[in-house]
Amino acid sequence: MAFEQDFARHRRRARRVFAAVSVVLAVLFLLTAEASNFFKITQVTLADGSRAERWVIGAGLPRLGEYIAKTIPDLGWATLGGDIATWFARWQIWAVLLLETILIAFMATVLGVIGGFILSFPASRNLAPNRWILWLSRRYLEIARTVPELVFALIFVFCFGIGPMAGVLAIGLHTAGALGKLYSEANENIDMRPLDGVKAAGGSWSDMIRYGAVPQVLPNVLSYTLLRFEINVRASSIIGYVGAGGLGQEFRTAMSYQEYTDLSALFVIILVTVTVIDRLSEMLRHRVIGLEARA
């Protein structure tokens, strides 16, 4: 009878916290949406030349639909194989600009790799050294990643002017303050008890990190690399609109001059890569974890 009692208790006691984050979620978004002018009534022009109101997202969509219909070039089974060759005619431009997004995304991972695993110990609560040396982590950890890649682009476009290097030192330091982040609360979900018999046999700071907690990390490490890599091929993509190398000034070139049908194959470029390179490290991942199971 009384396990009866407590459980209907707590069943209210839930459906009250329920019903409460409920309203408070539902006014948020209801906060969100005007803010966003998502209720927005504006006027549009109709076929017969007449204005009339329209809710904001009515009205934006068929444009939307526009839009997209520009960039689809006109294909037909006829003339596939010339349509396509029309379509990708600056493939060998692009081509080399692709190879530099990716070189510029590898490059980058690698400095955010090593920038973000060695901040990545002392930004940990369970791994400081001291509260000092935590918090000054945290904060450096902090800015690199608030900061968008592409302000740190233009700043380093400013510094070194237009090429790759400014999209390296950007989207590196931006990885570095990510992967900082995700590495540290990695580590803070590690067994201590390695690094305390490290510590019992004389072992330094360093050595407790070295032979205690990089071993029970390093598979996290490895997923989140792959996963962050991936991530920088888009960026890398991106951040050339503002002079920061790779297949961005394209983009931008596509969009000056209206060439629409070109965005739809930078596109499909971009799509292929992500997909490809999304394929390699899942392969990756699976073969260093089942070459983990067997030892």
Contents of the next structure:
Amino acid sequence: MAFEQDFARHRRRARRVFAAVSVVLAVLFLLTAEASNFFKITQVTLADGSRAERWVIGAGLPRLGEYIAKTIPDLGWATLGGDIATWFARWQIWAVLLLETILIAFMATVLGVIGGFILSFPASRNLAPNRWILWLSRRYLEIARTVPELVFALIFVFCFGIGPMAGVLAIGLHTAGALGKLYSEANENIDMRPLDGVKAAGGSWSDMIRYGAVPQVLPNVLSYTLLRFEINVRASSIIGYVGAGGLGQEFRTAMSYQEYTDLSALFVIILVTVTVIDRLSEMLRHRVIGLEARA
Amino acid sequence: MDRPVLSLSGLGRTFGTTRAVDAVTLDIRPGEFVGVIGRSGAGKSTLLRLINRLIDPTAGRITFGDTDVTALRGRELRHWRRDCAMIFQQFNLVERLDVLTNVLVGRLADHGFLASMAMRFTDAERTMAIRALDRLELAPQALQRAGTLSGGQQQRVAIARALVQSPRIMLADEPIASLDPGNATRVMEALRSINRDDGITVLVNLHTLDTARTYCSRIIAMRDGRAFFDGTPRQLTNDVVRDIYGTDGLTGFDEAVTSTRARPPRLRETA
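What does the same protein look like in the form predicted together with its partner chain, given that the last one was the form predicted on its own?
Full assembly next; the chain just shown is listed first.
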């Protein structure tokens, strides 16, 4: 009896909590939808030229199809070779820019890994030599990763001029912030006993890190780094939009000259590149993990 | 023989409100083989960590000859840690590094920043490490990863690491608590050989009374952070033991229950 009463009370409470949470979430959802103009009514011109009131989503969706339709090139079976040649007419420029895009991603990843790796140790709660260094390095990494690459790129284009240099620095800085955070989380999960052993043998703080911590986190570091390279290829393909080198500048040119088919060609190039690099780095990561498991 | 004496005077360490080590005053003479016994939580580990300066005391002083150990900072502190090597219950090796590098960690106190970051060691240091490993019968495993060795082998690697520090004192914190009887005996024999053949002072925490009686020339018992008994194994009578461990209603006390004894093999004497 007592148990059944208890159980019923328990059930009632769980239901009340569920209902309350649902109501709160629904209200939040409606508020954000309203704030983002989800319920806006807009005027549209109908086919016969008259004006009408329509819900914004209903009015806008057809235009998405329109835009995509514009970017699709004219490809005919009979003239396929020639059509593709026209579609990719600027391939020589794009090939050079694609190479530049990948090189920007590579350089930026290298710089970011160096910065993030070194800073991840003072930014780990269990390894920082004191609270001030922990605080400083954590704030630095936070700033580096919260500011988007595009914003850094705008600043660096202003400082160092238009070109890949600005892109490398922008993505590199952001990468250092993002990787430093991931690395430091890996650092915080290590076994501290080897570090005690190094310390007890007379090793300095850097010896403790080099001999005690680094061997433990190395597989994680490798895996995160490859993952980051994939992300950076995507980032460097758009960063040229603000003049920081790579394919992105062609997006801007194509949009301002309304060369819609160029956009789809660029999209295809980036899709293929990113897919290929994703696959390669995934294979490499699995190799690393596989080696790890066997050793 | 004017080798320095290790003196603790009024040494204490509090964690929050707990007095882990409370006003311990002791003299450890060179060449002694001292066993520290006591219940879990009696402050044995803290005492050893205080001596090695892995943790700082909240009261009292440690001196070694004319050196005030409690005042050491920076490079001098690191040299003190080198001179007073430490072995841990869980070995504290870097499992992902090879055995040889693990032993060479014992040489880091004398290394500069760049050489140590590049893991560069001299031929002389490598020779020293191999000798130490050979003495502990582990030379064939030198290039294996430390994590692939058994517990007993790992503890002997840790002893080799301590040996290449060329220490004057060797501290061992429950070195055989996670080992089977055979390996425990080999480790204790190694410590005995280091004490007798190399003249290194050994201070070892033990939780098995018969091991302490077999190997130690002097036994210190700790209770609630204080040095409760200090004497020869012979002076450690059953009444004293009952006081140390506070057997709470247990009428008998059988040392064989906790025994990890096995027949000692002869350890090679080299180096």
